[in-house]
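So this first bit is one chain, no partners, the form predicted alone, shown in structure tokens.
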Amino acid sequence: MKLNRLIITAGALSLAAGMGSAESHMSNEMVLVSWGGAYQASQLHAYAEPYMALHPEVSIIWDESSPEAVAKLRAMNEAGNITWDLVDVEAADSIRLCDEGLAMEIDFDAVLAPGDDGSTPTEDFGDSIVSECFIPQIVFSTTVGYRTDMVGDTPPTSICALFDLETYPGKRALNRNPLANMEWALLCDGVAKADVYTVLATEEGQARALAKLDTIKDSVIWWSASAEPPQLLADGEIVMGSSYNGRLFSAIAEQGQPIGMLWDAEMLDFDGWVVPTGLSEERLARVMDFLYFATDTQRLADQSAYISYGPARASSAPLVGNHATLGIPMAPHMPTDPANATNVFVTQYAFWSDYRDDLDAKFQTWLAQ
């Protein structure tokens, strides 16, 4: 059941992004909820530090729930004390969060930043925005990393390798969640690119979809924070494993490891913010001044340099330049980038909104059998 929900649009606020609201109104402490490791930390660089600096009387607390997002935003909303003031999801979550009535509505054009090129929020943003409630941030990826050093002289180029444990022994490492692994089963089971969602709104095929697993299960280490398969990958424990590309991007460019990046099959979709419902007026007019910063046409394209997530906004692509620190041009690591692209597999968001807690349910039965 839908909940009532709250609509931001100009009339509702007076922001001080272009409209000319008193700091006095404004919360002067915030905290964002994100992922941690190099996400976050591209996050912090190119529009959380610029803003506090514009803003010294701002402060900026970190939380790292974000996998947890929609489950502890239903429980703050259950308790009546929602202590998150703007929270990084992914695409199909943020959907759920909207249908819940747990997050915000945007009036984009309303409130965020037109683009440097003269467009509007929601031309620039274009299908980027899921939801009503959904500020897109960046495209990323999932796809799958692997030693080097442990495949031989024949690199996988298929995202069948995963389920392939005669040409490439040892331990993989996929996420402990139904998203991209249920997806990537069916594939390499035979299933038709065009046919997946289909197949896996079934009984029949979620299940088939859980055998295709199974034949690696024992093979499998299950992550949870994006931070361990790297991790597993440098200290050799993995031969291949599931990551965000920019995770990958960091362990190899930043980091000098060992790793491969395995694009085909990948799993391409947005992230962005949310605001929760129920702030304060305090709290809403800081977040909405922070949010028309922080997602316009220059802070998204910053963020760029820090991870190779390729920015939500179009205005932005243009503005792409080299890493922050390395110099190397950023734009051919992007998940988006025409030589990585060659066969993207794009998250069906409508059907994760769906299905997402019957099939996170199906399979956490299945892994503890």
Contents of the next structure:
Amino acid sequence: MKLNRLIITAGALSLAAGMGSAESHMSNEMVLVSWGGAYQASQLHAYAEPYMALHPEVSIIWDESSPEAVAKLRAMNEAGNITWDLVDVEAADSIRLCDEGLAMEIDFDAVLAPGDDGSTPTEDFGDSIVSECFIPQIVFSTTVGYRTDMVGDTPPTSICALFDLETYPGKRALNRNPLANMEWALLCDGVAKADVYTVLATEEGQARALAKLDTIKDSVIWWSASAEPPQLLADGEIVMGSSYNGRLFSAIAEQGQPIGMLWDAEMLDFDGWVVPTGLSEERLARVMDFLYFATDTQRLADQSAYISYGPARASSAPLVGNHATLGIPMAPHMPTDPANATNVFVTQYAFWSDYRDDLDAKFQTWLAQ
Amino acid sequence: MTDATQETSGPIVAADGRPLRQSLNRALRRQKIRALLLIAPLLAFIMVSFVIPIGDMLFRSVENQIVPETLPRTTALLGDWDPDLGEPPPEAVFAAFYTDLVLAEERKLHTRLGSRLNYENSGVASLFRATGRDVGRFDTDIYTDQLVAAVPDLEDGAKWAGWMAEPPVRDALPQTADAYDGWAQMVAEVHNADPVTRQPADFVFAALYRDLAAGAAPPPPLDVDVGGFETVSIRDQFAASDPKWLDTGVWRTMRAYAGPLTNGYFLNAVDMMKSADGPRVRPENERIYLTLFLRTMKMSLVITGLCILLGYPVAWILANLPLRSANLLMILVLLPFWTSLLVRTSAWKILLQQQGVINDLLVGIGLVGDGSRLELINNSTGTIIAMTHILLPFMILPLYSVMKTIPPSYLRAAKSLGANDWTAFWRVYFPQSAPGVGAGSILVFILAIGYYITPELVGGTKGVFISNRIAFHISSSLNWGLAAALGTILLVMVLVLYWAYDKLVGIDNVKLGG
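The form predicted alone done, now the form predicted together with its partner chain:
Entire complex below, previous chain first.
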């Protein structure tokens, strides 16, 4: 568990003058919770730094607890002390938090910026608004990266290479939770793509997925932070591993590691902000001010210059350009690029919001056996 | 002094004229109070920061308030239902559950309850979530429509409040009064609204229908004849939301956990579960805790043994070298203490991984082939290596301080009397160092049994301890009751071992120094 807190204090004092009484009712400190690593860095560059340049009085504290955000928010709620202001979570987690009353319902058209093309936020975000509490940022995918120098002349083209220990011997890294693993296991056990979630909703289907994972259990290193698999790949510890496509992109493009992307059956999902319920008025005012800024058309497009995740606003898509430092075009690295999205598996967040607790319990027990 | 002598000679008096006994008692009392005051800050600190929180945490291992508090109406009725008949509970239980669930959903408590019951019966969490979304849209609005058509005043929240304040009405309509109270309280707390301004929810009308259909005779205008009403089965409504509600499984779980206290967490912690006919062993694919307890014990013993093997010679050298070189060596022993635990463990990761330093070295000198690099990490080997290293100082230090007190002349005397090296060591030196071995072993073993961070980082899935599971339940699954039960068992195990050690070896034979 990383409790690595990065405290950023604002510079640019010259702007301080002029920031007047209008903002005095806003809190000047904000705790943002995200996923650490390259993704958090992209949020820092695209949202937080420009915001702090406009509001030098604000200091932002980052907390890398998003992987266990639901558990921590439940615990904070139990203790009656909410210390987070804005939390970055996956779509399914946002539905869970919304159901449990731990995330605030958002009136999208009232609190978010309209699109640059004049569309309302609801139209602009479209399908990515998966719950009343979820302010989407990106489209990402969970996919598999492999060591190009460890797979011989036959680089894997199918997700089932994960389960093929004969052709691709060596360790694999997989997420230490059931997400994506269960779906891939069923796909490679012969379940049709359309039936995966129907099967996974049954006891037998869950047992079947775990049985398939049993075949490779001894060859798997289980990760809990998505920065681990790129590192394990870079060290040559594993032959292939699942991670988020942006993490693998950073290892490939920014660090020049010999890693290839296996886009087959990439699990598309949304990621976005939720605001915890129970914030004081000052803190809520600051968060809303930040949200309005950080989710506008330009900011979402800016983020894609740092990491290969697609912006959730339709109006941001035409603004996606080149990588901020490498200068390479970002579009071909997006999970939604036609060349990559030949066999997409769309994560059913509604399924996961309902079944996550059940499957977590089963999966963790299975892991411990 | 006896009373008889006092009677004859009168009480002995102190200098101030008071009886001596009184004076003495008072002085003693003053001394006691002073002593108590001196330790009071520490005592208060320990109470507040240690005893009370731990007591509270341990209490969670039997606490089960959430079920009876969230489902008061259901749990009251479920006791009369016999799960062994294989039939789902009767309509009345479904009706009570409907009222409870709507109220819980409004308060957003149903998911928490679902998670709680999911600890016992995996699958309940999703059931509660899905039905929680449907329960507000059940077809019970037909009762509302029909009753309002018969008595238009039933649309008026103020009228309702008036009726529900009248004892004759409440007595005649018990279910309605109960449902109305629950609704009114919920509206005030969740919606911050005055119930007088709102028409009650459908479930209150459904309760009114049930009362009337059961032959209640409230004062007019509530004495509606519901004989010809169109009806809806609440059981069917639940079944339509999810057929699992017709299984006995979920109801069995609710029935077993209806009480405010439960032994379920403790049963769970030893791979058992509650059932209608007493505790029974869980199915094989759900058993993990006994394995983990056993593994924790075994590996802790191995680690303690390795620490003795590695620590004993080091302590001997330390105790027998001239002071200057001994100090230098001592610093080397203490150095790991001054390094962060996390850094040390991460360093082991770099050393032990398959492309790591140790494997590279072994491959380099040709001891193992490149294709068959040793698996030293993410398994129990990794945990044993890293933890032996981390706990070694706790073995060396007590050993060293005990060996320091053994005069070297004893060994020389033994040898001069004809003992060979081994006999001199085994018969003379070792028995004198045994208290150090005892102290070191207890320290290392007890520390090892509760270790968490190192196994988590280097243990993979086969090298984790019971404490990792406790940490998982504290921070991820939030099953604090189970974590508390596991923690209690671990604590009792350590106490039993300590007691056994005391009986076998004698705790007086343990020395940390001198």
